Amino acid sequence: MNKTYHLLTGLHFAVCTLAMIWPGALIANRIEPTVLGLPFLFFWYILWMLILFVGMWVAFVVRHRGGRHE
């Protein structure tokens, strides 16, 4: 894989990780408002976990391009 692929994948992972810890948790560290019945911080973590999952799934698909891997 080329350097751009690795750079973008690492950047995506770093942004998602920072959003879930400092400083992202400071932004979302409140109980109100509730989203879908969840405190905002809990919703924030779930949202970033889903964004991280989708990004890593896209990276996997791009890397393997429908081919079989071993």
Second form
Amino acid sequence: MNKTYHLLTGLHFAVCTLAMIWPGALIANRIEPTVLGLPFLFFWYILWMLILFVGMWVAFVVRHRGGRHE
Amino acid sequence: MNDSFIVVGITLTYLALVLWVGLRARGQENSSLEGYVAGGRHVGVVILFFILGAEIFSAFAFLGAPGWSYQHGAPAFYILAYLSLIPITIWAMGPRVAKLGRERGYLTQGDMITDHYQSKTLGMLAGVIGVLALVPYLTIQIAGAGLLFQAATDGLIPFWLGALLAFLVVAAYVFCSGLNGIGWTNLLQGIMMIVIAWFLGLSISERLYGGVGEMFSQIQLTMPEYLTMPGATGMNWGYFSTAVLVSAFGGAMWPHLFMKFYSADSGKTLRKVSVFYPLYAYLLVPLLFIGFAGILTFSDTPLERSDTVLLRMVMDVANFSPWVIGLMLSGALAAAMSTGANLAHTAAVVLVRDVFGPTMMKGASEKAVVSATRWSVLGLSLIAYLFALANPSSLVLLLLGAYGLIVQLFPMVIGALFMPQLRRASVMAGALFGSLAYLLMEFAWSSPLGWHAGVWAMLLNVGVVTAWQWLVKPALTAPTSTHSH
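Shown: the form predicted on its own; wanted: the form predicted together with its partner chain:
After this comes the whole thing, all chains and molecules, with the earlier chain placed first.
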């Protein structure tokens, strides 16, 4: 795997982590607007859980497409 | 028919069934460990997802998580955050752990540490830290089971007796070497837990408030402080964030998870598992709803013990049929106890193999090792039972405490996997200083800035490792290392 791949995965992980703690979550620390009936901060976590999963899925597919790389 | 009779009947029947299946599984636990992660080849990702999910659903998920959202409100999102962040570590180091384990036949974490650093003392230190952290984790399961028994029997079985029963069942499982809950039983149990969690979460908010959205609007009207940080109890961002970090990075250090990495057939399988791992956090979402529902319900008469909020909601408030209650309780009980059995078994293996192995049981026969492991299961579960009797204030706090300790293994594990220049003396000093500082901060001092003490201990740990690397040069007597990694 090349450098860009590792850089992008690392960046994805770092952004997702920072979004869920200080200071990332600061910007979402509010009740309004509610989304799907959830207070915004609650929804924020639901959203980043999904972003983390999707990013990892893409990284997985890119890494293992076609081959059986370790 | 009497309602509580149905509840107790279902609970006991279910338990007897699980115990029976567990005891029948005698002698299969070693091979099934392999099928657990590596089974992804045969069973497909969906099934693997449920199998692993059963492990997430323990007393912590059913009692601790709603307890925290009831008591603190928004700070309970820390559980969603750390659970979904754990796979980052698995992704990064899991494949390498699996490869080394396959090539060199490791069984425990200590095996890898001992082999890489060529130091049995360091392996022992890793073992001691692992066992010390596993005991409170086991305590959570036993205390949780005590609460569940108490609720299921309407107080007929008091907490101490319920916890004692749980301790006995856990010990019986492992003693007869039938580590149940792996494979198909775990799959069924995992599905059942997920269905129960979502059913309860949605139907409780529906019955009491007319829906999840409606519930949150009502909380917003009367007690909006619960819905944002710092929550109702004023938890600061520093503590919240450091708790997330310590748990997310400590997560993959747990001996019972680490040992499963070894059994993966390839790095690809482990990465696939880690990709789906963030989704487990979704399974806990409805359980947080239940805690939030309790905020208004119990606003006049706050619960004495917040970990009981789910039980009080289900038993007293939401008016479910006794069949639902019975299924819920027995499912949660079985979850707590199968997780407990797994933890007790892991702790005993680590204790005997990594700590006793190089010392008082040097060169012991296979038979002696097996018997020592069994007695250790009994001894460690007994200790956990006694801790449970001390009535821990919050199951979540117990787990957070354990994470602060287990995360101290991080530098030596990273060293063994990726940084061959780290020397044994450096990582040993780091882990020693880190763990001692952590225990002192937990029990004697208070943690600076109100952060999770695990972060300070970790910083000290890394600082000591770095300083030792730079300042303490290998002694002249040190042999020129021909050992290759």
